[in-house]
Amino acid sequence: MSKLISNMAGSVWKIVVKQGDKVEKGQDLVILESMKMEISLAAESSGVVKEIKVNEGDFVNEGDVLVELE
């Protein structure tokens, strides 16, 4: 199992996958908004989205788990 972890504090602007989606390594999963910039967070490995831990508009801190892949 692999996890997408936030590398900075910010708001979840957009979630571009849903539970059960098959994703490839490097595919964008979540877009954060921080300091008026949009930062894409991509999968570090291929897999299937097991669980999305956040909702659009949520504030996240560095180190928070955003998405779990299996």
Contents of the next structure:
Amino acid sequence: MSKLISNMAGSVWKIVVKQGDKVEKGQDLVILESMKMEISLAAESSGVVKEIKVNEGDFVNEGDVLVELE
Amino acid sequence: MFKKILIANRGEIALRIMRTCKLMGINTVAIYSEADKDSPHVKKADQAFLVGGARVNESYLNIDKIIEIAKETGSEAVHPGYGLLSENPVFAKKCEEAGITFIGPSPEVISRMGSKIESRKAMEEVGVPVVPGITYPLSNADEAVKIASSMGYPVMLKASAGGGGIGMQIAHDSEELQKAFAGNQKRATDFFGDGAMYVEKYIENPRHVEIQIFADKSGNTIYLWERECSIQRRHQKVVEEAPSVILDEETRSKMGAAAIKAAKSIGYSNAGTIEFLVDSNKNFYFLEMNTRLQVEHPVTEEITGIDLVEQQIRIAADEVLKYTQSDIKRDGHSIEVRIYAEDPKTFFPSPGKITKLSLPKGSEVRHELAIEEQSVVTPFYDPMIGKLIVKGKNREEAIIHLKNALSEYEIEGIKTNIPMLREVISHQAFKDGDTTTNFVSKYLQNK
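Structure of the form predicted in complex with the partner chain (previous: the form predicted on its own):
Following is the full complex, with the preceding chain placed first.
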């Protein structure tokens, strides 16, 4: 199982996958927004989206788990 | 003259405007969001009012609440600063309807220049050169490809309502253009509520040179020379200077004349900036007009000795310009660098608490700061936390002053772009004046 972890403080702008999706390594899962900039966060390994821990618009801190893959 | 002005902004520009108001004997009203309650701009104002939550649409973009505060405090005018509501015609209109003077041009002019397609059309009509391209919205990606192939690649795909680099992308061939279209159109719709897209020819190795103009309400129009803002990252300016290293006197006066013609033709009043791209043969092309004070206005103040905010307020108060073109002097060289709270390599935002702030001192150094020691930089707003401005007798001296100032500049607790600025200033290509808009990717990222 792998986790997608936020690399900065900001809000969740877009979640581009849903639970059960099969994703490839390097595929964008979540787009964060901070200081008027959007940063895409990509899967570090291939897998299936097990759980999405956040909603669009949520505020997250650096280190927060956003998505769990298995 | 006004007795009280509400400043509908935050950070360094709110403080900058307050400073001039104080000199003019005008009281100031600040507004702030919940995230900004301990900010310097709140403490420095004569009065300060909470306007809403941390997110800009709850606070600094809350038009009705801001106008309500202006009315309740008896503010006779509103200064919008830059960004936020500064180029919002609805805000300007609502101020007007409430009997409050909006310090800027008319809502009609803001609205016309806010559309890149409309402003290109307006400039073409009066014979100001524009970047070759179209002046109508594209209906789909196929139409974009058809036009691009007749113009020749590379092309720039742009959102008509775009700004801050959002909704624009270079395309080198039809495949890239096809791919870029949908994504950029969607981003433009999400960000600006307007998905109108157009294409223009990509100018190779361009410089970004802009002309500062001032027009009073009687139509007297002057220009305060140029600023060169070619060094950018993510299509946002990082280093700005005046005068430009590329312009000769002939090109300078041609661009000044074009800027004045442009401003007069649209019935402009107050401060404005006409942005041009200049190619390697010194051909210049209209890019867009900013109908407000610019972030980089201090470099113009340094070389002309004129307080731009004071002139804005005087024009808004129906005064006639006391300068004619021949009164505008040009003395020395000034450079401004923007201090961003971000990683100096990846440019990713770096919010957090400033644990130490130690600033360079000296008469050749000017600071415009949004923060102080112990300030918390939140993720809700633009990453710019300050500006450092230097002045020298000439460019060479200004670079030396800037290099010294940057070496003494210390911020701890968050990451900043100061290491990147030091690299730019120390680079031989910068000293040589090889300042094109691809400077960062050409000299700093491909090492």
